[in-house]
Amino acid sequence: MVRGTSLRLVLALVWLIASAAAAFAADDAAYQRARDNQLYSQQGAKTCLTCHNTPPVNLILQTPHAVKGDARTPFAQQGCETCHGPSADHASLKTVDGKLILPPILFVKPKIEGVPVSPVEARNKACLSCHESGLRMNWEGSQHQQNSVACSTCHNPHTPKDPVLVKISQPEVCFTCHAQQRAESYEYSHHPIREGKVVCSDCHNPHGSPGPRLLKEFTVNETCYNCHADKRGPLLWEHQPVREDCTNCHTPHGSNQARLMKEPLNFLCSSCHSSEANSSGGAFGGAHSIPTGPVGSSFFAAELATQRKCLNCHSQIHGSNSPSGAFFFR
């Protein structure tokens, strides 16, 4: 009798719950529809910026958005409302259970109990029916675009000058995702972006490449090549390594060791040219590719071969010019 007793209570409790989530569901869904099927303000955006008229938010006046002479802006179509959706009724204070309905599309967080922001999808979509062309015609597909990064992730529209797009200011909004990088940018040997002169675009397109890991071009010696053209070529004599990759032997975003080597020089040579490494003989690999012997001998010493650079000969190691460059030398 107990247990049959408990068991009903138990079920009138699963049916109660049941019917509560049921319940909340339809108002949510009646919530969604309110804000989904809103008229446009008749006045636009001094409609919105009669409440929203302290920054941030107005200082989107400052910026490209607002210029109502160019037809192309937000500002010369439904004003704010060209992004955020019609929002007549949130204009006029309507609610919906209680609840203020607020813009279909929201980019950030609102301060109300249980509104989240808007699907990145959404408001990628509103950010894309302006912005597809240039360099954004890569972004369905792109690594960030599968990773769900929001536009708004990284810009700010409502800003005069928005950090992502400042020289000084975009390495940090990169880092904040790109930790390991950041990192690296600390260490001895980096390219100069905390000085200001070298930031993530100019190698990198965030919104897509055909190219690996986003870069601008299609490989990455094409991307290297647009600050190092010496090192582009046609060369008579040309080092494998390096016309193949140039990570190879670089690390891009910063090394303990010199010119952003990703080892001792010595070291990384010999990770080639050893014994070991292949048996093409000479230079390039087998027993002579690292000088060893006695002093004195065509072949120096190994100790010394480790304690001076294998760039004091080869100077060349990026390629040369000279008939008598084969080996690299001077």
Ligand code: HEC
Given for the second form:
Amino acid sequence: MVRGTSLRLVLALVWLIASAAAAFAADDAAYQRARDNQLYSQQGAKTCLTCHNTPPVNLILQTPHAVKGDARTPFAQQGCETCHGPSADHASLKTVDGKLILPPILFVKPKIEGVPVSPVEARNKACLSCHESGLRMNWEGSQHQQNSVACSTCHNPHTPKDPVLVKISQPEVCFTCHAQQRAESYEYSHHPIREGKVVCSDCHNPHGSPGPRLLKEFTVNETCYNCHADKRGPLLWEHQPVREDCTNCHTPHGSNQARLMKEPLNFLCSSCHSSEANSSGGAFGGAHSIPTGPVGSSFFAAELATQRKCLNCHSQIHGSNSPSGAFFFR
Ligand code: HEC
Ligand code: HEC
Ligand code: HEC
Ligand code: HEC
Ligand code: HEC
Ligand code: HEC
Ligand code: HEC
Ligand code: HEC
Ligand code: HEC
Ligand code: HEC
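Form predicted alone done; form predicted together with ligand HEC now:
Zooming out: every chain and molecule, the one shown earlier first.
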């Protein structure tokens, strides 16, 4: 008997909670509908600016988006609502159950309780309606798109100098998520990224790429040749790993070895040129050998461990154009 009562009590409680939640959801749905079914306000940006005429919001007036004379811009179309969506009811401060109807597209979590930021898809759609081509040709399926990174995570249209478009401030935007590259940028040898001379987007297209790792070009090497054209070749005597992939020996972001080497030079060369493979002798004994000490002696090892030993003779490590450069001496 006692059991039956408590069971009914529990059931009643469950019903109460469930119906309260349903009512809540109904409220949310009505509110959401009201947000989504607005018309465009009559006077566009002018209407919005009567209330939102403070920085940072009004700084958009100093950006390319606010150029009315350019028919392609939001301000030549529906003004603020080109991005934020039709918001007439918002602009006349209409409410649902006392809650101010906000514009349908919100790029950051609004101050009003219980209204979420718009889904990434919806936010990106607002931008892609105008910016689908060009650099964004490969956006769909790109690493950033797949991982729900929004355009507005990197871009802020309400600032006259979008930090991600400025060389010196761009890396900071990327580093907020890419901590490893931040760490690498502090290593002894690095591309002058923090110095503002090279930016991430010199090598990467953050909007998507047909190549690997969001690289700007189809391959690593094509990307490097954009600035290191002298390494492009073709050369009379090619060093095979150079033609294959610069990252056989270099790391792009930072290294504690000089010249962005992946590992200490002696290990690096030896990783491909073992003494067994060099049957003709080469560096590991034979005719030329490293000047002193027999192979296998501790002296030889010490010589090998010394940086640049191989390069003292094989100085044209990227390949040679000299008729007598087969071994990259000149
Ligand atoms: C009559 C005044 C008024 C007008 C006109 C107006 N707004 Fe608002 N807006 C508000 C108020 C009040 C809020 C809620 C408080 C806040 O967030 O600042 C708000 C909030 C917003 C928000 C969410 C901001 C946040 O962080 O919470 C956006 C986006 C917005 N308005 C865009 C617009 C757009 C676009 C227009 C023009 C179609 C517009 N507003 C017209 C008063 C107005
Ligand atoms: C090019 C598209 C675009 C246009 C045009 C635009 N906005 Fe925004 N708006 C954004 C983005 C993106 C953000 C988020 C910025 C951020 O990350 O801080 C934003 C942020 C805001 C916010 C802060 C809160 C929020 O939830 O988004 C307000 C308020 C706002 N805009 C109002 C306006 C008003 C008013 C206008 C017209 C004068 C306008 N916007 C025009 C894209 C736009
Ligand atoms: C109605 C079309 C339209 C919409 C919507 C739009 N843009 Fe633009 N955007 C433009 C035009 C036009 C330019 C100027 C291009 C030019 O000068 O070549 C521009 C320029 C830009 C630039 C370069 C700014 C600069 O300072 O050079 C960025 C970044 C940008 N938009 C990002 C965005 C983002 C992010 C969104 C969505 C929040 C967005 N746009 C929505 C039309 C649009
Ligand atoms: C991970 C950061 C990041 C994301 C996400 C991102 N961008 Fe960009 N965007 C950049 C960088 C960096 C540049 C500068 C590229 C350059 O100079 O080559 C740029 C440049 C632009 C430009 C100006 C150059 C041009 O193409 O005319 C526009 C417009 C633009 N982005 C729109 C968008 C849109 C739309 C989205 C979302 C679909 C988006 N961006 C997402 C980082 C980003
Ligand atoms: C909001 C966080 C965020 C920001 C900001 C961001 N990224 Fe990313 N990025 C990611 C995520 C998540 C991935 C996919 C997962 C991964 O590979 O780490 C990714 C992937 C990448 C990749 C491809 C990695 C691979 O393994 O293929 C590159 C390159 C990259 N980002 C460069 C950039 C650059 C350049 C910027 C600045 C212009 C930037 N990112 C800004 C989150 C971010
Ligand atoms: C000099 C060209 C260059 C610059 C500048 C550059 N990267 Fe890269 N990045 C590369 C190459 C090449 C790879 C591919 C490396 C590989 O496959 O081993 C890469 C790979 C990546 C990856 C994938 C993870 C990894 O290490 O393989 C991320 C994330 C990344 N870069 C982010 C960034 C960010 C953020 C910046 C700016 C701070 C940046 N990159 C600047 C050339 C560059
Ligand atoms: C946007 C131009 C640019 C691109 C693309 C580029 N580099 Fe560089 N690279 C530089 C600059 C600038 C320096 C610094 C030159 C200096 O300090 O004299 C540099 C230096 C180097 C150095 C010498 C570093 C040192 O410590 O002396 C190496 C190695 C290198 N780059 C390899 C690469 C590789 C590999 C790639 C392709 C993944 C690449 N670079 C792509 C501009 C570029
Ligand atoms: C077989 C290993 C190896 C490969 C592969 C390789 N490099 Fe190097 N690179 C080196 C070595 C070793 C040095 C250091 C030379 C020195 O200290 O004199 C160097 C130095 C450099 C330097 C700085 C000095 C200079 O010559 O300008 C640049 C830039 C460079 N490499 C770019 C590249 C590019 C671009 C590629 C791909 C096309 C590439 N490297 C592929 C081994 C390699
Ligand atoms: C990623 C592997 C790799 C690395 C690292 C590497 N090499 Fe090579 N190297 C090769 C290959 C493959 C060949 C072509 C061998 C052949 O044709 O028999 C070659 C050829 C050579 C040759 C010409 C020999 C010949 O028989 O034509 C010399 C000299 C040489 N490498 C020196 C070096 C030095 C010095 C280093 C270190 C700075 C180095 N290599 C790093 C793979 C590598
Ligand atoms: C004192 C100068 C000198 C130094 C230092 C040196 N080499 Fe050599 N290397 C030569 C000479 C000379 C040849 C043979 C050329 C010939 O056969 O005509 C050669 C040949 C080679 C060959 C091609 C022949 C073979 O055996 O396959 C490779 C690979 C090579 N060296 C790699 C290295 C590596 C790796 C190092 C550093 C550990 C190194 N060398 C250090 C002078 C040197």
